[in-house]
Every structure is written in C-alpha cells, then in structure tokens.
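As structure tokens, one chain now follows by itself in the form predicted alone.
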Amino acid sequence: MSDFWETSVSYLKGVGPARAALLNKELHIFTYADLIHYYPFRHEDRSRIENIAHLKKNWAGDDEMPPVQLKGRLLQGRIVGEGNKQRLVALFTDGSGDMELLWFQGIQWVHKNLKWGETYLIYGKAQLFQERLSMVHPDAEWFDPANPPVLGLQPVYSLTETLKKKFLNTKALSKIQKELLKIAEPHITETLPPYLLEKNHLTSKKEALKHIHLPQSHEMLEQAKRRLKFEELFFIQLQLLKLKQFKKSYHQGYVCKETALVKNFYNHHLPFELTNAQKKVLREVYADMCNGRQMNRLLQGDVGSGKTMVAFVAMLFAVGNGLQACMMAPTEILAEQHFKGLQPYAEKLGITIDLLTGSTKNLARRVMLGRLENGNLKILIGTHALIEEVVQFERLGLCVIDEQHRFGVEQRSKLWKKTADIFPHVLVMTATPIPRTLAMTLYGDLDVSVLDELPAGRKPIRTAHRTESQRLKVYQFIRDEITAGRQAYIVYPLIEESEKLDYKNLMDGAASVKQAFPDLNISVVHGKISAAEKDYEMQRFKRRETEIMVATTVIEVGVDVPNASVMLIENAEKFGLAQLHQLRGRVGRGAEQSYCILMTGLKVSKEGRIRIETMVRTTNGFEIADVDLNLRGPGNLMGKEQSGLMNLLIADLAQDSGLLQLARQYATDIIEKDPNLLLPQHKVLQIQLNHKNKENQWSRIS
C-alpha cells in the first residue's frame, strides 16, 4: 500500500484536526484507506422533482410511498405547543399546492438556521391527512440558482449522533470523500486478476470506489456493488483457505489407527444403532485422525440429533490409540450432564473418566491433576477450568469443545497448549445451525460435518401458537399431559436490560402456575438462585419429584428430561428464533409425542410474527437458522467472540449468498491450481493478501 493511503485525514481539505478526531473517535476513520472504504449504506433517488399537485392526484397510501423530492417556497415558519410538545411547524409551497413541514426535535436552531420565504429542495416522506400533505423533519437544502444542487443518486452514511450535532452530517462526509476521489484516482490500484474481472464482467475498482460513493446512475451504483462485494467476500474466502491449507501442511497431529475398544464398544456397550449421520460423519472423524495431519473439524447437529455419543467414540478412538480426551461444555450442567451420561459407558470399557468444573474441591482437584499429568486419567469432561494453566495433560490427542460459539477464540487457543510437540486433534461442536453462508464465512477453514438425521424412535415436536385468551385451554392440554404420566417445562423471556423486572415476571408467573395447578409440585428455576439451588431443582425434576418447571432461559442449554413432554414458552415474541429453537429441543427427547406452544399477546411485530409462523411451520435447524439470518444479519447471530469475520463493509451474508458462493468457487480453484500464489496473473493477489489487516495471532486456532 502506498504512503499516500496511510496520510492522515486531518490533511485532507475539508477536514482539519478537529474534525479528524471526531472521525477518529466515532467512526474509526483514521487514514485516507479507512475514509475510502467507508461505504454509504443506502443511496436516495434525488434524480427527479415532483410537484404537490401530483403527489396528492397519485397518493396510494402511507406506507407504499417511497421518499419524495420537491423544489418550492419556505414559507415563514412558528413555534407552536409547550413544553415537551413544542414543533416547529412551516408552510411550503411549490405553485402547485402546500403542504405543511413540521419538526420536533432542535427546532430553535431549525427555525433560526432557515432562510424563509426563499426556495428550498426538501426530500423526505410525505403524509396525507384529510386532504392535508405533511413532511415531517424534512431534509431541507437552500436552493442557490448561481450554483444548483446536482440532481441524482445520493450517498447515506452510517453516522453517530455525536457527529450530527457538530455538523459532520451525511452531506458532509460525501463532500469529504468527493475531495479525496479528486486526488486519490491516481493511487487506484486493482486488486483482483484481470481474468477475474473478465469472467465476472466485474468494473475496475476505480470505477467501483468512484461510483459508489458518487455514482451516476443506478446501473453504475449496482456495478460498484457487485465489485466491491465479490472483492470482499473472495478475499476472506481466499484467507481461509491459505489458513486451512497451512493447517493442513504444517500442523501435525497424532496418527491414529484402527482400535479393538471402539469395536467392543459397538459390540457389546452402544445402546442403541447409530444413525446414518452418525456414521458418516465418524468415518470423517477416523479419516482426519489417521492422516497425519491435526484435525479441525466442525460438526453441526441440531438438538438431539446425537452429537454426544460422536464426540464418545471420537474420545474412545483416541484412548484406544493411547491418547487422552476433554471435552469442554460452556456451562457447569451441560458439562455435569455430558460427564453422567457418558461414566457408565467408560467404566463398562475400563476406561478412567471425570469431572472438573468451578465447583470441583481442591482435595480432590489435585488428585484428578495428578493423575491427568501421570496420564492414568483418561477422558477429562469440564468447563472453562479445563484451561487453566494448572490443567496439564500427559498425552492430550483429541479436544472436543461444545456449544463452541460460547468461547472466545483465545480460550479455545489454549487447550492447544496442553500439549508439548503435536497439536492435538480439534472437534468442535454446536447444536446452533449456522446458515451455510455463515459457515462459509466463520468457519471456512475448518472441515464441515451436519448431522441432519434423529435416532430411530424420536417423534418430530409439534408445534402451536396460542394466545391469552386460549389460556385455560392450554392449562387443561398440560394438565391432561401430566395425567398420563409426562411433564412440562413453562419458561419466560430473560430481558438482561431488567434483571429486576425479569424476577417480577417469573415469580407472578411461577404464582399463577401454582394456582392453577394447586395438586402438582413445581420446580422454580431463575438466574437469582445458586448454581447449587439450580441444580438440585433440576435433578428434582429429572427424578420426577416435581412434575412442572417454571424457569428463565437458564434451561436453554442443559437439563435432559426424556419424559418431559411439553414446552410452554411465555411471551414468545420477545425470543430471537434460534433461542425458540433451543428451548423447544428440551422436550422430544423420549419415544413418546412432544409438544411446543408458543403463548403471545394479540398485538405481534411484523418480525416477530415471522419468528412465530417459522417456528409452526418447520423443526428443520438449518431453515430456522436461515430465516434468523434474514432476520437479524451475521453479526447478531454469532455473538462477540466470532465477530471478527463478520466486520464486513459492505456485502451481507443474509442477502449476497449467490456471489459468496461464486467467491468460494474461484478462491478455492485458485488455492487448488496455485496454492503459494506464484503465477504471474497472482501476484496482485499475494500482494493484496499481504496487506489484508494483519494477521491475529489468534487466527490460526480453530
């Protein structure tokens, strides 16, 4: 990259020191780079002046108009109402027709800042009220006949409040970045091939910088985009595979042969037929494990679909090669449920297994470290304690981490440091489906396994939405279910904003279920009790000593009772669609039907209402997930600790999954045919990789 991209943008006419800050603070626009690649995120259509007249003549409803520009007469404008109800109401007319301008907010410097009975341009959303037009906070720009707006497609950009108050508006930074593309065109370099272009029909990146920012016509606008999307998504796509191929490279892991204890497992032990799934996705696991080379490999399931006894076998074809095994779970329950239900399998094999959590005694944490260190412990299940730097292993082979998206890259790094020479074998795993295009995206470098199939016997959830006024109904269904020998999970929505008023509505809640249930016992579960108190409450219920529980969202990840058999979740609309999705799979884990009810107000947002009708329609993950994508975007889904990738500026996973894919294609044929990027035609991409932000230490961990 030039020095002339590095130059600060204090330097640039228009800016000055003072402004630089403010662009270095609220935007992180530090350079003339960061200033260039900062895109608008829509564009308005100010190509065309319409008149009051028509406006009224052709009205066809509030919501279906789009924004309007008109030119015509601001005339003098008064402050009307008290208080906290003050506006600023103004009379504009355009020879056609008025209509009535009105603001709300900063109506004192409004009032003073406009030149009345001049001719003004104002865009914005019109409203028709008996027979009156009305714009409210109307973009206003004064209309100088000796230097005329240019009329067409205009730049918005993503601003904070704090930027609008010191006038470093919209407009403002599209003037900015209008000087900078008059001197920058020179230092325009292309970044892709010119094969890749061609192919493609993409434009220059000189065009697509220019016309973004100041486009001429809509087609050049959808031209710029295009380029400037595929540059982005092709160039994550290419850094991840260059990462999966140095992985595959240069990171040894044990080799792993064929073991008689996985066959006496299958043999004698495994309670059930695998599924076929399961069994594919384990001859993947084995294929990984005998190669040499470290294992880094996703697996996808939804809840239910038999993770856990893949991870099982996984371990056991470590041990059986003389390796050890951990499993890390997020929460202290879903580690402690892990650990039950696999002990009686490892000791039927002969094989050492246990458990360390937060809650584990020092007595006997260091006798478990001790003989995890001398390697006579096999299989180490736990939470974040496994990795503590106390926590050494003598031979760690595999690594299986679940519900990965709740660690942070760094902590799942340092399981890498239990070993001294070869990495260990990594299977990380999440009951969240990620959409395709985001596993694309996150998890490009790693190896993709889906378990898309149930065991034998489970029943699909059937699913219903209910409303307050059907609540007796529904109280009836549940008690009828407890009759006949099953019981129930009912949960309310966790509002982190109000922790106080969130105990409100679980205790007036839990209150109401008590009485109309007054003959059942009922468990009571929230983030105010102790994780011991927490426990014994769900073991009460797994022992069926309760038949019902009232809980938060704690039980999204955790508890499994198979002999619950329904799932009421109160005030489903305030749930995002993969927590919904979540708390449904607690039940449906027994041979017998299982049900989901989902209780809402009347009144639902169009989204929610999008989130519910998903929810009856379908069970399949991978459509919710891609629904909740649509919904919320990338950076949402995933959470801080995988936000890295998903710092995209400008291509959306949600909506450009076509051109992400064509990226892929021609990334991963490149890595194919020149992985060290070494033909002539590549060395604008080896170039362009070696500037791409510099790479994370962290990075290279799975």
Ligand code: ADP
Second form
Amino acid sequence: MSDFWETSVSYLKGVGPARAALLNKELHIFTYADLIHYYPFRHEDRSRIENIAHLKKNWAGDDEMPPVQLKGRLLQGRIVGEGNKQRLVALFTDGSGDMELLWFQGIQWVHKNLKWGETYLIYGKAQLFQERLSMVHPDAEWFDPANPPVLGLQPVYSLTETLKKKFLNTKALSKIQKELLKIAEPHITETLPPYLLEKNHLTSKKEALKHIHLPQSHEMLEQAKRRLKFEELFFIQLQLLKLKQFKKSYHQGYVCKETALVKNFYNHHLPFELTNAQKKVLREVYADMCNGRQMNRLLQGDVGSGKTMVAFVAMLFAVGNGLQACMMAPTEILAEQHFKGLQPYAEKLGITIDLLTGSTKNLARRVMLGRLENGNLKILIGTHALIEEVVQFERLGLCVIDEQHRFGVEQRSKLWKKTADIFPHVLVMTATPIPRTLAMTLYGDLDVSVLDELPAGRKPIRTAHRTESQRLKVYQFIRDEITAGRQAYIVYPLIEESEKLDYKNLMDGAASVKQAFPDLNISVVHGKISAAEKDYEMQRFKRRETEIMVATTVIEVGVDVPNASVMLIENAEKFGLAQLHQLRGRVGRGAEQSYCILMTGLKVSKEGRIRIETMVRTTNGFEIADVDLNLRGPGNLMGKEQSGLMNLLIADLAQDSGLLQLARQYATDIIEKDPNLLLPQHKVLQIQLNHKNKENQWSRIS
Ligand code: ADP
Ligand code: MG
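Okay, that's the form predicted alone, but what's the structure of the form predicted in complex with this ligand?
The complete assembly is shown below, putting the previous chain first.
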C-alpha cells in the first residue's frame, strides 16, 4: 500500500475537516483506503424515466409498485393540517399527467429549499389511491439544464441518521467517492494473480472499484460485485488455511498405527454394521492420527447419525496405541449417557473407563485422578470438569468434544494443554447443523468430516403442525402410541428472560398432561431440579418406568431413548430452527415410525411460520440450517466471539456460497502447491496477506 491510501479523507475535495470528523466518527472512515472500501449496499436503477400517464395505465392492481423515476415540473407546495397531521403537499406534472408529492417530516426545510416551479427528477415508490397517483418523501433532484444529472445506476450507501442530518446523504457520499476515484486510479494495484482473474473471468481491481461506486451498466456492476466478493472470500480462506498450516507444522502429534484392539472390537463386539459414512469418517480420523501431526478435525453429523460410535472407535484406536483418551460432553446427563452406553463395550475389551462430572464425590475423584495420572485409567468421559487444572493425564492422545457449539474455542485450547510435550489429537463433534458455507469459513482452521447418512432401517420422522383446537386428537394419538408400547416427550419452551414464567408454563403444562393421562407414569424434568434428580428421572424414562417425559429444553441435545416415538413441542413458534431440529432428533432413533408434532396458537409470526413449514417439509439438517442462515443471518447463528469474523464488506455467506466454494478451492490449491507463496505470481498474495495480518487480529480465533 502506498502512502496515497493512507492519506486522511479530510484532504479530499469536497470533504474538509468537519465532514472528515463525521466520517471518522460515524463510519470509521479515516483514510482514502477506508473510503474506497466503503461499498454501497445496493444500487438504484435510475436509467429510465417513466411517465405518469403510462404508470397509471399499467398499474397492476393493489400490489406495491417498484420505485420509479419521473421528470417534471414541481408546482408550488403548501403546508396543510395541524400538529402531527401537518404535511407538505405539492403538485408534480410531467406533461402526460400529474401527481401529488407529500412530505411529513422536515417540512419547513423542504418547503424552503426546493426550487418551486422548476424541473426536477424525482424517485420513489408511487401509490395509487382513487385514481390519484401520489408519492411520499420522493427523492427530488433539481434538473440543472447547464449540468444535467447523469442517468444510470445510483449507489446507495448505508449511513447513520447523524450523517443524514448533516447532509452527508447517499448522494453526497457518492460525490465524494467520485472525487476520490478521479485521483485514485493510478494508485489502484491488482491484488489477485492474473491467472486467477483470467480463469474465473474476474474483472480487474481497478474496474471493480470504479464500477461498484459508479456503475456504467448492470453488467459492469455485476462484474464488479463478483470480483470484490470473490476477493474478500478468497483472502479469508487464504488466511484460515495459513493458520491451519501454521498449527499443523507447529504441532507434532502422536503417531498411531493399526491396532489389534480396534480389530477385536470390530470382529466381536460391534453391535451393528457401521454405516458407510461412519467408515469413511473413521478412515479420515485414522489418517490424521497416523501422519505425525496433531489432528484438528470437526465432525459434523446430523442428529442420530451415530457420532458416539465414531468417537468410541477413535478412542479405542488411541488406547490401542498406548495412549489415553477423553470425551467431553456439555451436560452431566449427556456425559452419563455416553459413559453408560460405552462402559459395557470397554469392559468386554478389558479397557478401563470412568466418568468425571461436577457431582463425582471427592474420594472417588481423588482415586480417579491418581489412576489417570499414572496411566491406569485409559478412557475418561466427563463434563467441563475435565478441563480443570487438577485433571492431569499420563499420555493423553485424543480428546473428543461432543456437541461443540456449547464450548468456546478457548475451552478447546485448554484441553490441548493437558500433556506437556505433545498435544493430543482433537475431534470436535457437532450436531448443530452448520451450513457448509459457514463451516468452511468459521472452521476453516479445522479439517471437516461429514456424517451424511443415517443408520439403515430408520424411518424418516413424520412432522405435523397442529393448533390448540386439535389438542384432544393429539392427546389421543399419544395415547395410542403409548398403548402400542412406545413413549413420548412433551416439551415446553424456555424463555430466558423469565425463568419464573417458564417454570409456571411447564408446571401448568405438566398438570394438564397428568390430568389428560391420569393412568400413566409421567416424568417431569426442568432447570430447577438438581442434576441428580434430573438423572434419576431420565433413567426412569430410559428404563420405561415412565411413559411420558415432560420437560423444558434440557433434553435438547444428545439424549438417546430409542423407544420414544413421539415428540410433542408446545409453543413451537417460540423455538429457533436449530433447536426444533435438535428436539425432533430425540425421536426416530429406533426402528419404529416416529412423529413430531409442532403445537402453536392460531396466530404465528411470518418468521415463525417459515420455521414451522421448514420443519414439516424436511428432516435434512443442512437444509434446515440454510433456511436458518437466511432467516437470522450468519452473525446470530454463531456465538458472539465468532460473529466478528462475519463483518464482511460485500460478500454474503447466505447468498454467495458458490463463490465461497470457488474461493476455497483456489485458496486450497495455491497453499498446496506453493505453501509459502514464494512463486512470483503469488507475490501479490503475500503482500496482501501481510497487510491484512496487520489490520486484524486473527489470533483471536485460533
Ligand atoms: P448422534 O450422532 O446424534 O450423537 P448417536 O451416536 O447418539 O447419534 O446414535 C444414535 C443411535 O443410533 C444410537 O442408539 C446408536 O446406538 C445408533 N447407531 C449408531 N450407529 C449405528 C449404526 N451404524 N447402525 C445402527 N444403529 C446405529
Ligand atoms: Mg450425540
């Protein structure tokens, strides 16, 4: 970057110190570089001029009209009405007909400053009411015959109210950008290697910057956008891959090889045939654990895809190689479930296994920690308790982290520090369907495996939307299922702001469930009871001593009771998509047909309706995640710490997944062929990366 780009915007023609201060404060624009990278978020098509008669004739009916541009004379406006009903009304005529223009805000200023009687270009959404055409708050620009406005695509910048009040509106900013472009051209250097531009038909940086701010045609604008989006995504991928490369070259890993233990398990104790997806993922895990570098792998698997078994086999692989392994779950219930599920296999194989949670008694804990440190204990399952400092292993070779979304990146790195010399291999498992595009960006520093197949014989869960008036039928349905030997979950939402209300909600719900099923055994589990009580109820339900489990979302993640075949979700509109999907995943785990019933009131918000419809339409976690991404935007989907990464200037992860994949592919190829970017054609990349490394702290995400 040359000094030119470091110049303060105050030196630019039309800016000056006062406006510069505003730009600094409101938009964090300090330098020419900041300014030119402040892209418009959309463009308005002002290339055509409509006429009023034509507009009226072609009015399609009652739906909204797209914005139009008109050219005509502005006749004297007058202020009418009193108090907050006051408005400015003016007649506008273009020769073909006339219409009314209306202002409700800033009336005095508009009244004083418009040149009444002169020709104007106006732009806005017109409305038709009783044969009269009108437009509220039109964007009006004086048509100066000596210097007529250029018709075409107009950029629209995102601005604050303060800026607009000080007349730094989108037009003013556009003018400033124009001034900058006039002097900036010779200083714009290409940031991508020419072969990349050519292969992907990308326009040059110079053209792109020009046409994003001053597009000459739709086509050029599209090209500019595509180029700038690609560049943005490409450099993010390049940075992430460099980070991954750095970690790998830096961290040596335990070298494992084939073991008799895994073979023995496969041949004699595996309770079912592994799915092809499970086999594929295990091959990827083995390869990672054998190559001498520390494994950092994310395993994405939809609910019920059998991640636990993959984790167990990977742990056996480590143990067979003389190492220890641990598995961390986000809740005690889950940790216990894993432990109880895996213990029988471990015992048959003669492998020591234990469970460590917050409720492990002191004495037992001390003994356990001793056995861990001297290496007698091979597999440890647990909760957060595992990351405490006192937990030390003799030779920790593999860490599995289940349901990763509940753990921060920081906790992940704490686990790494459990052995002095070599970092353990890390397998992070998540059932939160993260859209592939997002996973690629967020976990670009991890290798990603996907379990995209459910075990054979599973019937897709049938999902239905029901309202209050159908409650009796729903209850009868549940009764029929229970009579046929199944069990059911009934779940109430948890609204964080008001724990009291939740509790009341749940308790009222539980009471009415008890009333409806007086002859059945019912478990009630919620956030207010102790972990021990919770576990007790969960175990009762698992042993089929109770037929119905009434709960808040504590059962959301991971709980496995294959005999349960109905999931009734109350106030389903209050749940997010990811949560609904998780909850539904609690059924459909056995061979029986399972059902999910989404109960709502009659009135559901538009977004709520989309969520419900999506759930009814599909059981595919990735499809659901994509809808979720579109509804909520990437920032909200991930935790706060990661959303900073999502401050993209121009690309949109929800919409540009194709480009992202392309960018990812090129970045991967380049790093593979030229890891240190030493080839002459990659010098530009190195320069750009150095520059980017200076401006953001990527260390935060590692
Ligand atoms: P999740 O991926 O949601 O954590 P689990 O590991 O809890 O899923 O597995 C869900 C259920 O499927 C469990 O009851 C498990 O025993 C069973 N399961 C796992 N793999 C297979 C397989 N290959 N064939 C049949 N059942 C399997
Ligand atoms: Mg699980």
